[in-house]
Structure formats: structure tokens, C-alpha cells
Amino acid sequence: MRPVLVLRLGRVPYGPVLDWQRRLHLLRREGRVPDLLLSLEHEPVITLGRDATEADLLLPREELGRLGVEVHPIERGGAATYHGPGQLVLYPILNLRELGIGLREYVWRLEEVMIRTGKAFGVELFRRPGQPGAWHERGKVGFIGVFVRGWITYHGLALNVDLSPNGFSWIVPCGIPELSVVSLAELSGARIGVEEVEPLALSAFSEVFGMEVLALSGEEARAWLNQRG
């Protein structure tokens, strides 16, 4: 199978990871790094995609700042979303042309990763036409926001495991008022941590994309990133 290098970064602020993604996207376009997958949790942050408006913030920016929540306008598609502790985030930096994958199929595969991961915990998730992500009858569990340039991807997916706090209450999620947002822990009725979900999600990614996972964790992953600026 084609390899993908996974950088398991633990819990990290959003800003540095966004900078890494942009740098690695460029390096992947130039063929200077292999296909990559960043796996992590974020400190509390709200990101505003290309379709977001200021009205999607339900609290003033000053109050969000006092709560320790960053706000970042970014280039991915979609509206407002939240990332924070208790949520697994995967950022693939892949060459879709080399993989023979179009954009619609790429999004379908990201959804499939989350659906299979949920199933491993006894949670049946599904797709909704025209609304990318992973859904349950009680609400949305997994989120997708991607950016592709030169056939190279970045940004990616976020799967709610056990949010603390649930920062989706501070925004209009995905531009949909009153959208119900739930987590795997709520749906399974069990305590689940990101550290339990991550290996199963990486296994699902390997299966769905037909790629061999080669993982670096902690200091190894950061050293690899630092060597590439």
C-alpha cells in the first residue's frame, strides 16, 4: 500500500498547526514531503470558513477572548465550526491526483472514516446529501472542511469524542441555526477519550484510503516538522 506519514501531535493551539499545514501543503506540491496526516486535539478555537459571517459568532469576540477561545478566519469551505479538547482532528495533506481521487470522492472517504470509527464504539452514523459530515439521528457528530489547491489537500475532519467544553454553543454551527451537535460519548453512553478513538480512526483511514500508516508521535513528530521550517 502507498504510505502516509502520520504526525500525532497531541493537544496543540490552532495557529501553529495552521502555519504547519500551509507550509506542508507547499512542500507537498513541490514533491519535497510525502503524503501526510496530522492527528491532534486543539485548544479551544472557532474557525470561520469562506461562507461564515460575523453573525455566526453568538458571543462577542472580547468575551470569547476572556474564555480563552481564539477565532481564525480561514480558507476552507463551509461556515463556522469549533475545535477543542475532546475532539479528534485529522488534517490530511495528500496528492489527490497521484491517489486517483476526485474531490467528491475525497469528501466521501473522509465521511467514511468517521462512520467506521463511530461503528467501532457501537454508534451508527450516516451521511446527509448536501451536508458533508457524519450524522446521527440526534445530531451532527463529525465535521468536514477542506481546501484543495494543485490537487493537494489540507484542513480536513473533526470528530466529536467527548467535548469539554462544548464550544458549539458559542456559534451557529455550519451556518445552521439550532443545529444539534453531539459526541460519541453521549451517543454510546460510555466514557470515551480521544486517546481511545485515535488509533481506531487511523486504522479506518488506512482502510478507506488504502494507505499504510507510518506514525510519529510527540517529540519525533515535532522534530520532523521543525526540520522542515
Second form
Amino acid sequence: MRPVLVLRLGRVPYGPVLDWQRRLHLLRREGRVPDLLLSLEHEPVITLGRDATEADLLLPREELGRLGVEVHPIERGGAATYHGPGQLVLYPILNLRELGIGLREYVWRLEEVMIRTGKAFGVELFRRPGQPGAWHERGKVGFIGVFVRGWITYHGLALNVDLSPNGFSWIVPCGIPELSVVSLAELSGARIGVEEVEPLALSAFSEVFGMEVLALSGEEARAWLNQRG
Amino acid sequence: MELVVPDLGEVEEVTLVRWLKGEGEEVEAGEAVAEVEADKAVFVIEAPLSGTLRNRRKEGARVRPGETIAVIQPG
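Now show me the form predicted together with its partner chain, since the one above was the form predicted alone.
Time for the whole complex; same chain goes first.
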């Protein structure tokens, strides 16, 4: 199996991770780092993808600032989304050409990772044609936004585990008014957190992508990054 | 030389989201020229050679892999 180096970063602000992704994307393209997967939670942040408009923010920016919520316009596909504590975020930095998969297959596999993770907690998630993500009858649980250049990916997926606060109420998520957004904890009725979900999501990633997961956590992961900064 | 939407893997149609280079602008081989989007995935199209960018299709157009979206005239 091809290896993927997982960097488990814990809870990190959005800006530095975005810088890291862009830097690692270039290094991956030059073949100077292996396929990577960043696994983390963000501090509260709203990101605006290529399809987002200012009207997707339901609170004025000053108000969001007072709440400690950053707003970042970014290059990924999709509209507005929220990341914050209680949500597992995975950013794969993969060479799709070497893996032999195209864009559609890649998005399908990201959905599959979330669907299998849900199943591990007894929550049935499914796909909706034309609306990439992981869905439940009660709403959207998993989100996808991908950027690919030179067949190397970054950005990725976000899976709601137990959001607090639920910052999706501050935006029009994915450009869909009245979109119901739910999390695994609500749907399973169990008290689960990102700590429980992360290992199962990484196993699901390993299965779905056929890659062997080698993980660095916390200080080790940061040291690895700093050596390449 | 024609600038063509690449085969993205089972993707039938994409949106030409935006141009990163203007009509008549000089581009260098390997430079990012345009972004297309499908399935919440943005894909960057790079210039296959250096030259002048002409005949750009309109932003927002739905285009298919293999379709020409501009011409690059070697300088």
C-alpha cells in the first residue's frame, strides 16, 4: 500500500493552516514531501469559496469579529462554510495522477470517508446527486471543498461531530438558504467528540484510498512542519 | 495553440469560473491561467506554452473536457 503521512495538529487557527497547505502543495508538486493528510479542528472561522457572495454572511463582519470569528475568502470550490470546535477537518495533499484517480472519483472518495465514519457511530449518511457532501435525512453533516493544481489537491472535507457553537447559523451554508446542518452527536444520540471520531475517520480514509496511514501527532507533527517551513 | 479543458476524469461538464490572465496578456508556460469548477472542486488550468492569451471564452460558461477556451499565440 502507498503510504500517507498524517499530521494530527489538534485545534489550530485557520490562517496558519491555509499557509501550510499552500506551502505543502508546492513541496508535494516538487516531489519533496510524500502524500499528506492534515487532520485537525479549527478555531471558529467562516470561509468563502469561489461561489460565495457577501449575502451569505448573515451577521455583519464587525459582529463576527466581536464573536472571535475570522472570515477568509479562499480558492476552494463551493460557497460559504463554517469550521470550528467539534468539527473534524481533513485536508489531503495528494498527487491524484500518481493515485490514478480523477476529480469525480476523488470527491466520491471523500464522501465515502465521511459515510463510513458515520456508519461506525451507527449514523446512516448518504450522497445527494449534484450536491457533494455527506447527508442525513435531517440535514447536511459533511462538507467538501477541493482545490487542485498540477493534479495535487488541497483543502478537503469537514465532518460535524459535536459543534459548539453552531456557527452555521451565522451564514447561508453552501449558498442554500434554510439548509439544515446537523452533527454526528445529535444524530447518534451519543456523547461523541472529535477525539473519538478522528481515529475512525483516519481508518476510513486508509480503506477508501487504499493507503497506509503513518501518523505524527502534536509536537512531532509540528516539528515535521517546522523543518519544512 | 489552443488552450483546452483537460480530461478531469468522468467529469462531463465544468464551469469556467474565472480567468487569472487578461485578454491579450502575456502568459508563461506553467503559469495558472484559468479556474474551472465541478462538484465543489476547483481545478487550475495552466498555460502549456508561453505566448499571448487570445479569444477567451466568457467567465461562467459551461464547457466540456476537450473544449477550447482560448488560444495562446506563441510570441
